[in-house]
Amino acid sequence: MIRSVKLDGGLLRNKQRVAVEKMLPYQWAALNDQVEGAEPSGCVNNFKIAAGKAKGEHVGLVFQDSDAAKYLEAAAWAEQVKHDASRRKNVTQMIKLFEKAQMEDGYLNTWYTLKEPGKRWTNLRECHELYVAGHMLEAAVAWFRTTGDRSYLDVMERNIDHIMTVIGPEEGKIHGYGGHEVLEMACASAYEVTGQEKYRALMTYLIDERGKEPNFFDEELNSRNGESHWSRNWPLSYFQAHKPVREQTDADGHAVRACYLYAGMADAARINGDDSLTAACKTLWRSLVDKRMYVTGALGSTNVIEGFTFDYDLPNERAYSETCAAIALVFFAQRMLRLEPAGEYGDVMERALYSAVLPGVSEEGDKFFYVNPLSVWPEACQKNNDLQFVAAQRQPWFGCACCPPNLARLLCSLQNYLYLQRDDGLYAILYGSSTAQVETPAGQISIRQRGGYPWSARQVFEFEGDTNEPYSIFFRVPAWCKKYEAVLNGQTVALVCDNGFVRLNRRWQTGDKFVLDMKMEVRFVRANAAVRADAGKVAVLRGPVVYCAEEADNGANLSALTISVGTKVTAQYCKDLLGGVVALEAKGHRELAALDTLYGDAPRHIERVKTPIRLVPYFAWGNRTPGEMDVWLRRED
């Protein structure tokens, strides 16, 4: 059993430090209506309300408890770094809102409580009503684990005990599943820490109903004559209900919905040893990572669907990428893992992480990018219609606030996914300087982790304790490194790499130091020719991060640059810069020639001059003056 791990230095430290000491006050602030110039939320006061201390309307939409649901889980997890007395006063006041806003079947909705309380279960196709429920179980989970207090977790049994009744394969209750899925997962994570039956029935219950024939969702929509939540009948692949489960062989529909059912389908494969359902979540992987995910490590390539469009259709500029998305395939990638140690699964929850979760939060915490393209030219985005989707500057908040409340609480809870134990030892799988209490079968050891990972990666443990016998910990060889020294109490050990790990098997034993020491490298990246969007370009990477050219360096019409590949890049840790970052410079040229006229005969030597061309991580872009993006660069021999 992991008992602890606590991040203490470093890069994730430091973001898990904001996303604690200054993300949370403001969330609950604007989950309060006490933003000035941010949307109104209402979520608060939506409950309020609800439960008879407040008057007024529903504001926002139909799966606004939800923002609440995601503050209260990261409030949770953050119990784990740092106790608060302010903010544990907030949860509870939000538990006791939710005891008296439960109806007394069990049903906890504010939507429907207050707006259209006869229209109750009638559309599980857009409707959330499951989504909402899910991510309040996964906060009432984290809430009970973190601080033994069950009072949440009592509300949410009871709201499942309901559901229970409406929903599953008894004649009488409705043969469906959630137009959103998330309650898959926190059935699982409910199921692994109260052990009762319920959980895991529903969650297998979702999962093995989804997209059988006849259509759920075809059938509920017409009776409803076709009306729509949305005014907008998406196609059942936008739900993942177009097959079911076991037959969808391509990541389909909505991105964040997409992988939220994954990362449901790899917990039943685990829980329920079924294999094919492994085999399904391995061929949906296949389709994410080998064809429709960004090199960031972000998902979705349209706006229209928030989704996934075909192969290789990779745009930069009208990228949705939305931050949510990749908090999701972070959520997959863990478990994926838990079904199967492999460490490209690490490796792709490490590039999401960096590359495409980071970026969504301001480096003080209180700005958001829902939308996260891979290219920006402002003016762009205030001009062109097709580009208005896509902000050139965090916001303060949103009226569909999904983002800022998920970035939480995966930020509150980093220390989750630093390690991971199984029956065959211990995976090191994130790297950053924590310490770790492990018990394991041969006794208990404590794991201190140093080093200035993901700016270098040299990384150092050392061990306190006594396994009395032997007992296996793997630690991760990312796929970005090429060569790596390993150093055992300060002698050399040969180890090999399989499956994207080295293992050490032995009786560890205080004082013992294990060196992990990797050859961390620029790298110049390019696209398979089947993406259109980056043909004769290149994407620079230092380790497990993605890295961009921002105006504020290299000045305006970064389009004009061409970046050289193959010279050498330095790469400077710069304390002063974005919070401290590794700042990379690379040679290139800016092209001159210059036209009077919108065409022209193109001549056979474009005038150009050399210039120094100045990288600076992706997820840190947008901390400064306004201004253009790019994360590929056009290459030059």
Contents of the next structure:
There are 2 protein chains.
Amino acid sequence: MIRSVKLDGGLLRNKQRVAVEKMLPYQWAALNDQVEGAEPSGCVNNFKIAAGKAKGEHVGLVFQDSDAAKYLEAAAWAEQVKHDASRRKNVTQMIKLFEKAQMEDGYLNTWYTLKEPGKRWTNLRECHELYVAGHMLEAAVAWFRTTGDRSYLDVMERNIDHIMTVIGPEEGKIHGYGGHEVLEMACASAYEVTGQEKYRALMTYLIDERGKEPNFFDEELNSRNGESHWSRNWPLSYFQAHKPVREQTDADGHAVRACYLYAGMADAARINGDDSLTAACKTLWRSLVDKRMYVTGALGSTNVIEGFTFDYDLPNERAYSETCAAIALVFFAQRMLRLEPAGEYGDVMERALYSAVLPGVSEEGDKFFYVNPLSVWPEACQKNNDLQFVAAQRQPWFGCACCPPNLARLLCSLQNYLYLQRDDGLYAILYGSSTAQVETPAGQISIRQRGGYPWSARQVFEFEGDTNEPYSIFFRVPAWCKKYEAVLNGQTVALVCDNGFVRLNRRWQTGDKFVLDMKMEVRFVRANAAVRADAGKVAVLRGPVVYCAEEADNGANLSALTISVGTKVTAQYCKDLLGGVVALEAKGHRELAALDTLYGDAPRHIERVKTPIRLVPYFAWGNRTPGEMDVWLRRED
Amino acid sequence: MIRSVKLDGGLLRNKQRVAVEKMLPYQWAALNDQVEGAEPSGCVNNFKIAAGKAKGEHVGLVFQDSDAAKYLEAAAWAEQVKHDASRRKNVTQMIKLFEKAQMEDGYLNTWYTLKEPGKRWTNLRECHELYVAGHMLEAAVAWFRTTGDRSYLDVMERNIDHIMTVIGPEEGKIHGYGGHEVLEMACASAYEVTGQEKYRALMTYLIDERGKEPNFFDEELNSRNGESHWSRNWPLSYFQAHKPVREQTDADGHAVRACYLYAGMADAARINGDDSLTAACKTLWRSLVDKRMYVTGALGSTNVIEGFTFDYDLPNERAYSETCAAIALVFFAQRMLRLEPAGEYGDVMERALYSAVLPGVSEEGDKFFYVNPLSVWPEACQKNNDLQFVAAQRQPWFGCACCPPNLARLLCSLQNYLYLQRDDGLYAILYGSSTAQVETPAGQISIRQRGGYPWSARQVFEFEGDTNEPYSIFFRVPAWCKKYEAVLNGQTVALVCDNGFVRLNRRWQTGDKFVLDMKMEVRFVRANAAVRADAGKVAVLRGPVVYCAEEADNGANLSALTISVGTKVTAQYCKDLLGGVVALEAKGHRELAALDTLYGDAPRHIERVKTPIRLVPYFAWGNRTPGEMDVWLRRED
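Okay, that's the form predicted alone, but what's the structure of the form predicted in complex with a further copy of the same chain?
Everything in the complex follows now, all chains and molecules, and the chain you saw is the first one.
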């Protein structure tokens, strides 16, 4: 059992600190409608009204409650990072509101309590009742895990008990599931923490029932005479309800929903030892990673369904790439690792974390991207209405504010992603300076990790505690690393990388010191030629970090820049740049705008001048003077 | 005076024949709801109902009447091409319906007569009453010019008289103008044919009033309490009503409306000898041509407003490039030529005609593009909802069927675009095998033109008739022609090209033969570096024709093709290809899809194999097996 992990240095720790110290107070203010210039949330006040503590009308969307739940979950994880009495007061105050807002029968949802009291459970397809319950349950589990305080979990147990009287396989119950998945994962968490069978049963039911014929969502829609809560009816694939989950082969529909489902499926596959579900998870993983994922780890190629389209359709400027979808991919990858320790899951997880989750929040923690395109021309976002869904700068808040609190709960729980314990040993997945207390069958050890990750990848592990038997620790060697050296107590050890991990199996002793020195080089990456949008272009990566060119460094019109693959690139840590990042510099060219007119004869050879090109981590873009940004650069032949 | 021109061979004649023989009967059937599989138009039936000849409800859009008007205008021009008794019967039958549908006071518009009788003239901003009147008047003028039958023009004169009792500068009248321009141009036509001052007055008023403060559209909207006929309120620039027209400097808003306005402005500038309006026309022309026009001559960079966005924003796959906007540009260019005979106007006119108008109709004349993107990946149009406005194949008809009848009226009137007579002589603008009868101050001549334009540009002009004094004929030498030879009666003559024209000033005699042999070469054209979408790419043109690569010739994934600028290109006329076109063949490369995965290390040099690349005229694309299409090809360094 991993008793505790604490990040204590480096980039992830810095981001976590921003989340704990800036995002959480900011978001609490936002949920309480106290952020000037931001769209009012109404979220906390809705619960106050439902609890009889305030007057007024419900404000916000049908899933507004989930914003509070995500904040509470983040606050729970933040307690592991740094205790804060006032934040803890916020949580206990909210739990009291939940207790009062909860109906006699266990129902808890301010939209239906305040706004449509007669319409509970009539629109599972669209109205997020199970989604809200899922986030509330996940938060309750996190709070219980961190503090041992059961009060929130008790509220949610009553809520789940109620749900199970309404939904389930038995005659007279709704044979349904939620249009926006998340309860599946939450039930897995609750089951693993409490051991209570009902959570496992509900998780299993929701997954197995999904997409069966006759289709529940279609029948439900018919029983509502086709009426939609939203402006249009989405196809079943949007909800991953077009087929039973074991028959789904392509990552389809709304990207956040899809990955939340897949993560829940992976939980269920592991908990239930379900081979057919494991196979489905692997198939969907391959579709997603091999055909439908941006190089940043972002997901979603269309604004309209906020999701997947078809293989190799990865437009850059109109990428949707919702921050929440990247968070969902981190969840999915983490569950796949639990199911099967393949390094690839860790590779994708860190790609998504560094380059699709972290871009979602500003350096200061108070502005957010909902959509993360890989190419931004701010004037086009502003003046071409086809791109009106893209904000070229991070925003203080959103009417649909799913991303900021989702970011907060992931960043506050990053300590959970460093190590993974399985029967065969401990796995080091994400790297970062930290301390960890781990109970092994052979005794307790603590691990002090030091290193400059992700700017360098020489990670030093110092051990305390002795094991009475050999115990295996597996260290992930990312696929980007072509060469590594392992040194144990001053002696080079030859470790073979197997499925993405090197293994040390030994009786650990206080004073053991292991150094894994992974050579980090700048890589020029191309996309499969089937990706039309990236033809003739390269992305530059270093270690787990995807880089981009910004106008702030390179002037306007980044499309005029070209770079030669393999050109010498200098990597330099700049402590005053963007909160401290490694920036890259290379020599490239800038095509000349030799035309006064719009079109003209093309010269035989492109006229261009040498120019330095500076690249910064994509996650840090948009923190300086607003301007253009490109991940994919035109390559020279 | 140009008495008559008849196209009698070559591409334009073929397209005109398709329009006359196929499109017109097809469109008459469509307007009468007799095309299977096409959305019903209701257009003719609306007039029948309004005339008391049928029962039922108005079908279609608020401007549905204009489809009939455009058909009638096309039918009028078609009479110049080839008399057809049954088509003529259609027209006279429609004129009788108009007479019966017209109200006592001269009002004529089936939407308001049938559907909203009390709401006439309450929504000039959005509801197209003046637009419908404009198309009706333009058709009436064309019918009168061609046949001498005044009955339709009489209907429209009563209609205009009525409009002038409602709208105008006098107290008590609406000080307004139409949200969709076209009446301006129509009034100019009516004025020039009838000499009646009222048409000139209305034209001038509509143009001068537009965009003045306080803004009429805003006031009208307020008086309707902000209610919109459509799903949203467009900004004033959408209607070119954000500033007085003489203060407008950028081509803005809905592209069809914009060019209809500019064409009307150019008419008014010429008719009224208005220098400030001429200056405005030239400024807007420069904005449009130097900053906001696709290489095909297409206009409109966004689906949302169907129009202009900002300088150099010319995305290819989500180009709007409405067929009607290119038609509008032809009108604008023609009016600019009348205002000032600069070859550039002819160059743009022929670019737009060949590569932005002609693509709108299939080889058979029965399927149409509304939107003409420069890059099409059919799977993306089908599966990525952000591109749902793009049809990857021509459609049989449209709910908003503005483009097909607009195409018909332009194609049936192409004879009007070959020559232009001005005080200083006759100008040959568009080339094509034809005969023309021209009355000059020095006597009547007829010109028989022969040549393979646009596949070759050796045009032979044979003259009949003698002039009693020297008379100038100007022949346009397009900017794409770098070298030409002029031979008069067997003798080479040294003619200097001045502002796009060479001039022959002589006493013409029967038997005169002039050969203008313009060397036509394949050109590789690049866009200004500020056009992000075309960076690293070239378009291939030959003469006035823009070429494209199609999947039918080059296999799937055109983005993997690269071509070297200046590479040898073979041009060959293929009489069985796409109705007879010159196709181009060159050697290029295809990048290999060496990756099984989505992303991988980029090799230092692009791995590619030699491949022949075949290009066909862009206007002819989409007439074979559906597939990808690209105008802009990746260039090799």
